[in-house]
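Only one chain is shown below, in structure tokens, and it's the form predicted on its own.
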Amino acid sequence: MKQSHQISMKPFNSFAVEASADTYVEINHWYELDELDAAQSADAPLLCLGEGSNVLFVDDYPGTVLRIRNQGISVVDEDDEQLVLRVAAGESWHQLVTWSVNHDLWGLENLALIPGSVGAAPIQNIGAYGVELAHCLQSVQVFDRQQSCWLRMSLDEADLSYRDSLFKRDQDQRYLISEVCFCLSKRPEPVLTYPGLIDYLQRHSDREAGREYSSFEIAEAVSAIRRSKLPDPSQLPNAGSFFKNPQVRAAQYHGLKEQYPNIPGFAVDSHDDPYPSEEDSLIKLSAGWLIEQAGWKGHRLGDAGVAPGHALVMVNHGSASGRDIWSLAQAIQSDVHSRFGVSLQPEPRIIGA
């Protein structure tokens, strides 16, 4: 177990902000993770840190930062129709993905190039092109600091919804993600409900006619779409999407239709009410376009901004603070609050507000 104290925290941000920690722990070994448990008691400080890539320090951290650096990917089912993977959280998730891809499964591909580790995919429930991380997740193996004791988390356990999850409310960091089980399949389960990815597999794909698209052709779509719409956070640092997309009720977006006949709205189920009435009904909003339609993409305050081809995307021009970023989120909420009646949540974990 290697450990650091009042370590800076720039290179493990993907926004390369400033911000330093009290104690800066890395274990290449699940076990190491009862190292850590003996060495710090349950209630003090902890951050679980993959890759940064899904976080914003405002503030210095006053406390234990912990990365978990642990690889492998290993098959511990399978039958004639699917294949469980058992893959360490320190694994790269895009890494993953090539895997899975290059070995003919299905389930991860509509998730390539999505910045992060493993370990920190559930906590998110990332998702991208109509497809979530629960669409496919088996079960997590965490270690609880509470209670000193390994347990296996099913999905229904997780509590996975719109980019949330039991881990992503456990403020506290009670659960240490050590592995993530996957549940894969053979058979081809393309889900191309997104204009865009069909339109671009359309326009680039030399296959026969009447042969389906691979796995590995979609995910590499997928990834073309992802650089094409979002500045690689090593040239301009950035967290990726930083506003969840809003969901609404339906009498609310029609009133909003009526003021703004273009304005995207998309029916989402709804897990508390599975017969909503019309009116009742949720819609996912476009976050990028209503913060675009209130003149934010491409602003910039100092060396804080908005990406000038996304909306949805703050970006560190070069020596912005977590704090400057921050106040330029809040000030871009307040806005298209204002205008729309819509609040905006951002997707990042923001540390030290």
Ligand code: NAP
Second form
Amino acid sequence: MKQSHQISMKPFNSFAVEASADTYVEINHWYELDELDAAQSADAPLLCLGEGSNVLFVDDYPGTVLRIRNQGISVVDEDDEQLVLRVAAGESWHQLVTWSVNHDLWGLENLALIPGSVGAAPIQNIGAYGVELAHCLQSVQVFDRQQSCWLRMSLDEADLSYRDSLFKRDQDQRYLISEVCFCLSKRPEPVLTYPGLIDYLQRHSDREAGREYSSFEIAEAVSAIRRSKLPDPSQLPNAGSFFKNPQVRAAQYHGLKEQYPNIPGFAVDSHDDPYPSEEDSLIKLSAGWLIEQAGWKGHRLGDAGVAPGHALVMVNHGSASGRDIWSLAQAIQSDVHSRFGVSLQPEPRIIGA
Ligand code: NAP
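Target state, the form predicted together with this ligand; input state, the form predicted on its own:
Every chain and every other molecule in the complex is listed next, the one we just looked at coming first.
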């Protein structure tokens, strides 16, 4: 266990904003979490950071920032249909996706090139192109700081929903994720529901009609689309999508559609109410579309800005502070609310607001 004090978090967050942590701890093996438990009381402030790609430091952190950097991918079960993988929380997400498609496995290909670590993926229930992590997550091994013991949580217990989970709501950082198990298919299970992805595959493939794409080809296509649309955090610091897509009742959506005939809307499956009346059913709006319509795409206030190529991505053009970025995000929230009557919620964890 490596421990230091008053450490800058700038190298550890993809927004590259300056903030310091009272204490910084890095561990390379899961069993070191026991040592951490002995050194730190369960109610002392602790923030677990993966690759820092989904966090905005608005202030210094008055506690311990922990990075879990354990490594390892192993097959724990297998039959003709599927394979169960156990993956250390410190592995890079995209490297895991690459590993899986290189082994001709199915389940993770639409999630290619999402920045971050494997341990961070369940917190956010990462998702893209019609697939969420919940589709192939089997279980999560956690250290419970309150009970000082190890637990294996099932998918149900982890309570994953749209960009949310038990872990994201766990403000006191009770659970520390050390490993994640995935169930991946050996049989082709392509999810090709997004027009942008289908279009890319058709334009870039010389396949005969009727032949299926491999998971490798789909991951390559997703990576290429993401590279063309989203700024690279190493060139223009950012944390990917800054706002979640809001969900509204169909009645509100129809009202908006009368005013804005082009507004995109997608029906949402409601687990709470599987048979809602037509007006009560939920429609997902595109946060990016709302922000772009409101004129914020490419907008810049000092060094805090909205990416020129994607209205959903807030960026740091150089020396913006977390507070600068958060102030701009709040101005966008308030403007979108006054124009459309829709509340935008941030997707990254906002620390210190
Ligand atoms: P896009 O393909 O231009 O689509 C715009 C919006 O419409 C997205 O928000 C998407 O919702 C929704 N959408 C499009 N086709 C849909 C369909 N067939 N069914 C349901 N919803 C549909 O989106 P984009 O901004 O370029 O992003 C492409 C994908 O990458 C999206 O899935 C997005 O969530 C994902 N992404 C993730 C991150 C991240 O940091 N995790 C960053 C950027 C983009 P959804 O967003 O719910 O899919």
